[in-house]
Each structure stands twice: as structure tokens, then as C-alpha cells.
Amino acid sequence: MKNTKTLLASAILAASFGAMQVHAADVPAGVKLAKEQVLAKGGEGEPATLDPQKIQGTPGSLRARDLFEGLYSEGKDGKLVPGVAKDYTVNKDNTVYTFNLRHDAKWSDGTPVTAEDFVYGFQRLVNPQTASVYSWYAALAGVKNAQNIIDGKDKVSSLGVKALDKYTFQVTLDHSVPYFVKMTVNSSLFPAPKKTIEKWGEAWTKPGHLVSNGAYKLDKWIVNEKMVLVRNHDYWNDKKTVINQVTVLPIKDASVEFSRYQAGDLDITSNSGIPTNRYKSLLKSTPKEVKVSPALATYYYDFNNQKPPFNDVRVRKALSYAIDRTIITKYVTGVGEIPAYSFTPPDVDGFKAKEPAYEKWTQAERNKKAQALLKEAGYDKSHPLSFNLLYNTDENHKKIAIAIASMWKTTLGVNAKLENQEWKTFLDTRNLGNFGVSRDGWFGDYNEASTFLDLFKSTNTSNNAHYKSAAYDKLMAQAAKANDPAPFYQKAEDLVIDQDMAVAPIYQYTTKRLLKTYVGGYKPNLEDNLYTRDMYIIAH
């Protein structure tokens, strides 16, 4: 039972969230809008799916933010913005969250979005039959019984979610998670249209079948060419939406995307839409179109910790030490990226990782240590280590891979053969563990350190490095229950990187894109959660 103080605090909290600005195109007075409100944007690669509970990677999630809406969204500067939920209350130990849903929220077929749709979405995420690679997210969020259901030890109906009535959705956690509401921004916790999914099965996300609850609905999907979204007039805040049509182009190559932007085919690029060799000249020629801001994300290489020779920590450390991160960020990427030696980015709320030991060394010292470790592991220039370096097709990934392979060859005599694959194939290969070293990147799902460090738990299906450590799992379990998790986060960082080097952090991302000056309403944030419903086209 809540005490009086908790009820009062919850009421104040609910009122404050209810008064927050919602996602909408906030057009300043005096701005003349263009007659044709059509936006074309870069969408990175072709998404493997539009199914919110199955999305993996940026291509799917950036489209999902226009098509669907969860309990909350993220606004400028990372502030929470009410979505389907008007407000919420929470008990004193942050284990029971009760969300009050909008009565006017509807699916694109005109039917209401209800608490049962969220119950179904959450249950669907953890249901082993869904086979979601993001099922771990519900367990990470602390939803009661999530892990047992994922492991097949309990029924889906035992998940800690319920519809108290048509418009009241309640989530019960198995431990205190004070930042739980931040986690609902992720598409895996979006509602799901049960009748549509049961009717069409795997085909439910195709044009003509897809029912969504966001500001837009799917009109056309021509694979490897374009995806066209149009206004969803059943969206609860449709009257505040300005842009009528969004065309998303699946362009993986930064140079190609830049050319399309210059030709007028795009109004806004993806967050990797500025080729490194164009950055400085663009700052001089069109500075108002260059948008660079910090990102809550890390670029890194996975070592397959379960596959020889990468199950040898000496090999992993040698390869990581031999990467000159300053050269990568200054000359290869070159758009404000920060060399990374820890995994958790410095801008995350509430925790700043201390420098691991190898960060304090000079690159010459790292190289010397790398050579000694690799020789100790049985490899040198006369008996070289050879393996494939896997990356998904992209100009920047290729440049980074070439540079790092060259560093390994020069410093260690290592032969790294570059292997690129298209996005869908790459995901399958990496998920199955059919690699030695693989490119990876992680954009935080919410602004708290656990969104990065939980990635290395043994049960996390996005643990692409296949790192398994009982000691690490224990630290993260302790962090989840601690009033101050920072000391446990630091020990976890020390273990996974400084001691075990499960992955090689390379740099902290920046968000870097080009935006036409006639596009208004651009609201960047650390997690690069952008929504077309915020934007508008100015007459030009």
C-alpha cells in the first residue's frame, strides 16, 4: 500500500508529466509554411523488419518512431515526452508503475489503443515463440518474471503486466528501477495490434496489412528503393502534425547519401550522412546545414569470446591495444568522435567511468604490450594470427576496418581479411556467432549506464561478443538493486574491459547529419530519437 506522502508525490509527478509539451510541430509565429509538406530522409540500410518487438538496429527503429508510439517518447535534450500515456504514478520503492492512457489514442484502422495492447506487446516480447532478439530488454527493465518466461520456465501470462481497465496499464517489476519510464521509449515496449498480427502472422508489417498507432502509417515499401509513410489521421495528435508524407531511402553508403542530398533527393540525411572527406569543406560552404551533436553511443569491435583464439584474453588485449584510436577519430572518422577506452560513454546520466589502465599509456607502450601478449599467446610475425574481420556494407565501416587491419598488420603481423555483408545477412551471421572479430555499435536505449553494461550479461541476446562471466552477472545484479549503482558499474567496466577485454571500444559516436535550412522542428538528443511529427517544411 502507498502511504500518503507517496500518493501525494505520485499525484504531483503525474500532473507535471501531464503538463509537459507533447510531440508536435511547434511552428514559430511568422514562419510561412510550404504548401507541399513532404519530407525525404536517409534511412541507413533496409530494415530487417518493422515489427516493434523484433526490430534490431537503427534502420528499423528510426522508421518505427514514425509508425508507432509507446507510453513515452524522447524530446529535445533527452527529456521525456508523454506518448500514449498521459501520465503515471509509481509506488515508493519504484516497483509498480501505473500508466494512465489517452482515451483518444487510436490505431490507424480507427480502433482504440488500450491497456490490453500494451499487455500483449510486452508479453509478445518475452514469448519464446516470438523469438525476439530484444527479449532481454524486458528482463533488463526488471519486468516481473520476464527472464523466467524467456527461459521457458514460466507461462507468458505470468509476466508482471496487467490492464486495470481499458485505459490503465500497470507494470510490476521484480526490483526497484527508478528510470523504468525512460526505458519505455524503446520500440520493443510499444503496444502491438493483436488482431492484425493473428490475422496476417509474419506478413502483418507489409503495406496494406500494417496497423500502426504513430503519426504516420505505411503506404509503400519497395525493398531497397524506398518506404513511403503518410499521415495517420487517426493519430491522437494529428491536428498538430504538419508534414503529410515521409519518404525514407535505404542508403548505406555515406558518399551516395551525400550525393543524393546534394542533388535535392533528400531533405535530411541519416546520422552518418556526412562523408569524412567532406566535413571541413561543408563547414565553410554550408555551415547552417551541418548538424553535429554528442551521441549516447559506442563504436566497438566484438571478439567472439567463445571461439579460439579469441577465447584467449591475451589475444583480445593485444588486438585492442594495437588500435590507435586517436588516428581513427582524427583521420578516418574525423567528425568530432571521441577515442573510447571504456565502454560506457562519458555523457551518460549518473555515472562516469574511470580511465582503464591502458588508456593512460602512450600508443607506443600499448603496441609494445600488445606484441608481448600476442607472442605469449603463440603468435608473432613468423607465425601470424589470421582471421576474418566482419562488417556490414558501409563506406565508413570499410575505412575503419582497413585502417585497423593495417595497424594490426604493421604492429603485430596479424592478417585480418575484410569480410563485408549486407545488413540482414550481417545480423544473422553475428547473431549466430559465425565470426571471429566483428564490427558493432550500441546506441543507448535510455540514458543510464545499464543500457550499455547490461549488454555483457550472459543472458543478454544482444551480447554479440558471447562474453560469459558469473562475476560480471553478479555485479550487474547488485547494481540493479543498489540505491547507488555507480560503484558496481565501475567494477563491471573494470572487469569487462580492463581485465577481460571482451570487446575493443574504439570511439564514442557523434550524431552528424545534413539538414536543409527549410526543414524546421529538428530536435536533436543524445540518443538521436527523431520524430517527423516534430518537423515542418518552411516555404522556400
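Basically, rigid core = biggest C-alpha set you can superpose within 1.5 Å across the two forms. Residue numbers count along the first chain shown, from 1. On a predicted model such as this, the values are computed, not experimentally measured, just so you know. What changes on going to the form predicted in complex with its partner chain:
Rotation of the smaller rigid segment with respect to the larger between these two forms, from C-alpha superposition: 25°.
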The other form holds:
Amino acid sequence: MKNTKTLLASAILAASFGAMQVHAADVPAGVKLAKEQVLAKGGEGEPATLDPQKIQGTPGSLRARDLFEGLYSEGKDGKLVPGVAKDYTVNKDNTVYTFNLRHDAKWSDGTPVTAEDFVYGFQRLVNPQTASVYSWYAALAGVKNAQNIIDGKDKVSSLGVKALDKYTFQVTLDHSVPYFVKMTVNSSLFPAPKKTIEKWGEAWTKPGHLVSNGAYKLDKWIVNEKMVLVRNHDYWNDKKTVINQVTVLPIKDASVEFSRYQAGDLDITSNSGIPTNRYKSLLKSTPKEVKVSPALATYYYDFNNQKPPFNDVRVRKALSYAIDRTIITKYVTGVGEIPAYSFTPPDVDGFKAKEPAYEKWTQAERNKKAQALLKEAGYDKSHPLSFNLLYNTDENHKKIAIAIASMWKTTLGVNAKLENQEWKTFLDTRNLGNFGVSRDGWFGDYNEASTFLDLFKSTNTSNNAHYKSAAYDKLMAQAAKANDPAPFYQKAEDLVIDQDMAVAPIYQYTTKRLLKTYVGGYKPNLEDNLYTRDMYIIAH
Amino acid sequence: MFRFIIKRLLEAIPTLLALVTLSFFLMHFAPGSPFTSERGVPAAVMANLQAKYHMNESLMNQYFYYLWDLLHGNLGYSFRFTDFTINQLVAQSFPVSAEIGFWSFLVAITFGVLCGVFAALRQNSWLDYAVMSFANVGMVLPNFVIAPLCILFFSIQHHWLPAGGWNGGAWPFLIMPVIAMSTSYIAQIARITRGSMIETMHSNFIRTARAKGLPKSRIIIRHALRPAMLPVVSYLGPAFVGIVTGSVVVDQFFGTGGIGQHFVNGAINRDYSMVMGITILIGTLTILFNAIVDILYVFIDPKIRY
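I've shown you the form predicted alone. Could you give me the structure of the form predicted in complex with its partner chain?
Let's see the whole complex now, leading with the same chain.
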């Protein structure tokens, strides 16, 4: 009963969502569509799996967005768009979310998408038997009992999800998560077709077996050549879908992708589809095809906070101050990247970090301060600071490391020896903490600041800088419970960067893609959550 | 002859076993594991992942599991492409590389032998130098230079050929991969043929044939070509295996979906079962084709008997 009351109380909030636009190709009047509606897009390499609950990277989620549909999707500029859910209600503390599902949503085998499919999907994610490396996402979203189930301490059925009836799905959280709906955009919280999975086991994602509820269904998957998706006429909004077929080319290398784009094999590249050395010439030759926009991601250097000399905040600050971020973004990376002084990108929804003090200084002032701090920490020309700078083998990382090491050498007399390792060896070294300074990057999982700031909680397994601060953990715990978490986020930013400089933020990544002028309906957003069902091919 | 074949087949078993053992342990000793990722994996999830691949057991046990599966023709699940078994991935990608390889091989032999013979018969003339300089260029130019140049010329500038893809092996998709794949082999075969042909043309039996007044064309085709081919044939055995097991460069530039890319990426991703599977495939083919070369010798050189 109490629950009903809170639901009623929050009905007003939900109503605003109910009235929102839906996802579809909105073709402006007067635009003549091409006869053949086939889109070829870059797929950023081959996904490890198409199983929504097991997907862990961009290649997988990029395809999952076309194949499946969750409760909500992300539209232009990060706006939430209803998916299988028509609308939702939430209680006052943001701990009970009730989603009203549309009655016309269907799987590609014609059966309806029901609340049970979401219950099954959520349970599958946390079930240790599924062995999903993305299971932590449910715990991060705060779904009740998720962590206990992941750890094998509790039964899967004890997860905080319930089908109130065929079309009403309820999620109970163990703490307040005001941004929970935003998190449902991620493929790990998509529904799952129980019958198909039980029938085929691991092989359920193969062409011919896969049953999906998105605008497209899987037709072909030829590893390392292409994946072909065709229109799913059972999709509830099929009438407003224009593109009939999607071919995804799993190209990872930017220069190869660029040549396929030039040859006309691709209509839209992946979000890293512009080779750095081509950017300027492309801006001159085909400016309308170049799409560069900020991404929800930060490039940074980890200091090993537990290891001398990096356990000394003066050393960390000196090294961070001496990095001239403008030179890095202007001359080294050079594809519109934005210098970063805070950890949370400024475009994140609902929180804009204030400039930390050192951002306001000139580079000369920063250098001067850096020199003084390093001297104070006991390093000078006769006793220079020396360490290894670790990065994973990659041309861009190498260029950045050379530039930064030379800045440190010139400004501070520091000897940073470059050490590159191939990916898995690098991850192993970094996870074990066998480094002084290491390259790192973080891509937000959802459009809210906690996806960045949670990283520095002492229990976070991705806290590669091994930063440990009780005060910080407390701030993040308070933020999780607050109705307005922004002030806590600000304090956390101040603490971890301005005060402790646990890591050195360097720049904010950009999405850099090429898009043929005849492709309409491109709706960029920070997380690069694009949906082919929004797009159309203009006659050309 | 029959005994020879049986003997070679029996010899193959310990060789393959040694190969499997060595690659298995070397692969597992490399730093990092297939499950090393940027984000920490919860312990219970990791335990289930490891159990799926028997990685919760001792390395020795894993090795025996692997051998047992191998005896049943099962190469295991891929660690990288978790929706596929290695058997499925090899079945999908090996025919692609084999087809590119087969045509590249034919092109390489045809042009390589022709160029080599042509140059040898005009030894030290400007034509010889021209052909051999061309061959040298072919050898020095790596396929990662040839591939993008081909794409630039044939696809981007002239739109004559598709820039990539496979489409079930339709011939327009084959041409550029074959060019990129065969160039260095043409060069290599041309050089070997030329050297061996020059040596043969100076041997006593050719001199005798000349003295007897046989026409030049008959001397070359009937008498010189066969012995001159011996070094070429011994090169072709391993070269054939190399050429049909694909190239990461060709696969990556042309997006053909061949097996070469799987092999290299398998090592990078620590996809143990992938690397093992392809190593075994390459090992078996190498042994097989070396044996075929040995048998071919009998037909080419009557002096050889087994």
C-alpha cells in the first residue's frame, strides 16, 4: 500500500517521460529517400559475443543496439527515449522503479516481450553460471542483492526484480540511484529470450538461432569479414524504420577503415574512423563528412599512489602541472581533443566540475610551481627523479608519452624512461601495480558523473592508481544517497584531483567519424549510442 | 614407396605431439591470461569462466584435457570469440585463406618459373637484369605496402575492384589479395629458378644434348627444366603451407576473414585454444607437404629412390 502511494506521488515525474519522443527515423518533409536502403557501417573490430548479458565492449554494444532493445534508449544529446518501456514511476527515495512495458513489443519470432523477459535478463546477468564479466554492472546500478548473488552467497531468485504482471516490470534497488533509468540503456540490462537460450545454450547467438527484439535481426555473421542484419518486421516500431539492411564491417585499424570508406564500402565509420594524419586534409576536402564531437571519456596517467616516490603528493602534483595539455591536444593528438584538468568530462549530464586551481594558471605558472614542489620533495639536478612510464603498444600512446617525457625532462629534469608492453602484458603489469606512472583511459558506462568518480573508491577493481582515501569513499557514499549528488561530486573532484592529484588527467577523448552526406538521421551523443533505426539514406 | 609413406606418417605423430606440448606450455607461460581485462572480474564469475575452460585445474591436467579433446577432434571453445568453437572458426576462415593461397600459389609458380627461366636463358643481358631487378623489388616490397597501394589504385582511384570483403570468394574479391600474397613468392621462385636453371644449362648432359644438335626449345623443356625444378620444388613445400595458412596483412587490409588474422590476434588476446588450433593445423600441413615434396622428387629426379 505504501508503495502504491509513493508510486502515485511520483506519477507526475513519470508523466513527463511518457510524453517523450520515440526512437524512429524522422525523415524531414521534402527529403527524397534512396530506393535502396542499405547501410554499411564500421564495427570497431569483432565482438567477443552477441549475448547482451555478456557483451563488454563497443563492438558488441554497437551491434546489440540494432539487434535488441532495452527499457530505454539514448537519443540526440543524451536524451532518454522510451524503448520497450512506455514510461515508468519511481518512489521518493529512488529505490523502486516500476516500468510499464508496451504491449506491442515482440521478439523476432513473433512472441511478445514481457516483464518476465526482463526478469530473466537481469537474473542471467548476475547468475555466476552465466559467467558474465559485466555482471558488476547490476551491482553498480544498485539492483538489490546483485552483489551477493554475483559472489555466490545468495540465490538468483533473490534479485530485486519482479514481474508485477505481464507488462509491468519492477526493479528494487538497495540504495538510492537517481540515474537508474539512464543505466538501462546498457545492453547488459536488456531482456533475454529464455526459450531460445535454453534451446540452444551457448550457440543461441548464431545466425538462424538468435531471436532479438530490436529493429533488426541477425542474418549473417562471418567472423572478421562482416555481419549482416536485416529488418525485423516484428519490431513494434517497424513502420517508422527506414533502413532495410545493415552490414557491419569489423575493421579495427583506422587507416584500413578509411580506405574502405573512400572506396565506398562504408557509409559511416566507427567512432575512431579518422586516421590522425588525415584529419586536417579531410577538413579541407570533405568538411561535411567529418563528424567530431566530445566523448564521455578521459585520457589520463595513473600515478602509483602506494609506491614511492609517487606516494608523495608533491611529486604527483609536480608531474601533473608540468604537462602542457594544450600542446598535447593541439599538436600531438590533434583531432579536436579537449585538454582535461578535472577527471569528470565537463559534458556529463547533471554535473559540471568547477575548474581546479591549476587550470586557471598559465603553463609558465604551473611549471614554476611544479619545479618548487619537486625541489621540496627532495629532487633536483644532482638528484633527479627517475622512473618508468608504462604504456600499451600503440603509435598514439607512444607519441603522447614521448611528448610528456620531454616536457618533464625540460621543465623538471626528470628522467622518465618509456616502457611499452603489448596489451595483455600491460594489463597484467598495471593490475598488479608493478609500475610508477602508467597510461590509462576511462569511458563512462552511463551519462552520469558517478561512472567516473566511483573509479577512485578504494574498493573499485579498476582503481589502477591504487588511490585510497576514507574521506573520498565517504563522499561517494553520501553522493549515492543524495537527491542532488552534484555538491558531493564537486567535493570528490576537488579531493582526488586538485588536492591529491591521484592521477593526471590529460585530455577528453573525441568521437571522430566520417559520415557520407547522404546518410540522414545521425543523432550523435556523448556515449556514441547510435541506432540504425534512426537513420535513412537520402537519394544521391 | 608405400613403406616410405607409412614411415613418414608415423614420424609425424611424435613431431606433432612435441609441437602441441611446446606450444601449449609456451602459450600458458606468456604474461597475462585470456581473462585479463581492464575491469576486475568478480571472483565467482572468474571461477565459472575458468571452470568452462578447465583453467581451475593444474596446468598438467589442462594439458591432458587438451590432448583428450584433441584426440576427439575437438579444439575447444575460443576464449576471444566466446560464441564460437575453434572448429567452427577454422571451418569458416581456413577455406578463405586456402582459396587465396591456392590461386596465389598458381600465380607464383607460373610467373616465378617463367621469369626465372627467361632470365637464366638471357643470363647477364639487360633483360636478365630487368627481370631480376623486378623480382628483387617484389621481394623487398612487403605486402603491407602492396596491399594499400592496390586498394588506392584499383578501388579508390579507378573503382575497378572492391576494396575488401570476400563475398564467398567471388573473383573480383580475390584479385587484390592474390596480388598482395603472391608478389614476394613470384620473386623468390624466380630467383631460385634462375640460379638453378643457369647451373643446369652449364651441366654436362645439356652440353651433350647441344653437341648432338637438339633444338634449343627441346633441350630446355625436355632436359633442363626438370632437374632445374628440384630446388624450386623443395622450396614450394613449406611455401605452400605458408601461403594457404594466410597472412594477417592480407586478412586485415582486405577484410577477407581468413585464418591469418585469427592466428596473430589469437596470440595477442591470449586465445590459447585459437593459437593451439592453428599451430596444429599449420604443423600438420607442414609435415604433409614436406612428405608430398619428397614423393614428388621421385618423379622429377630418377636418381632418387625410397
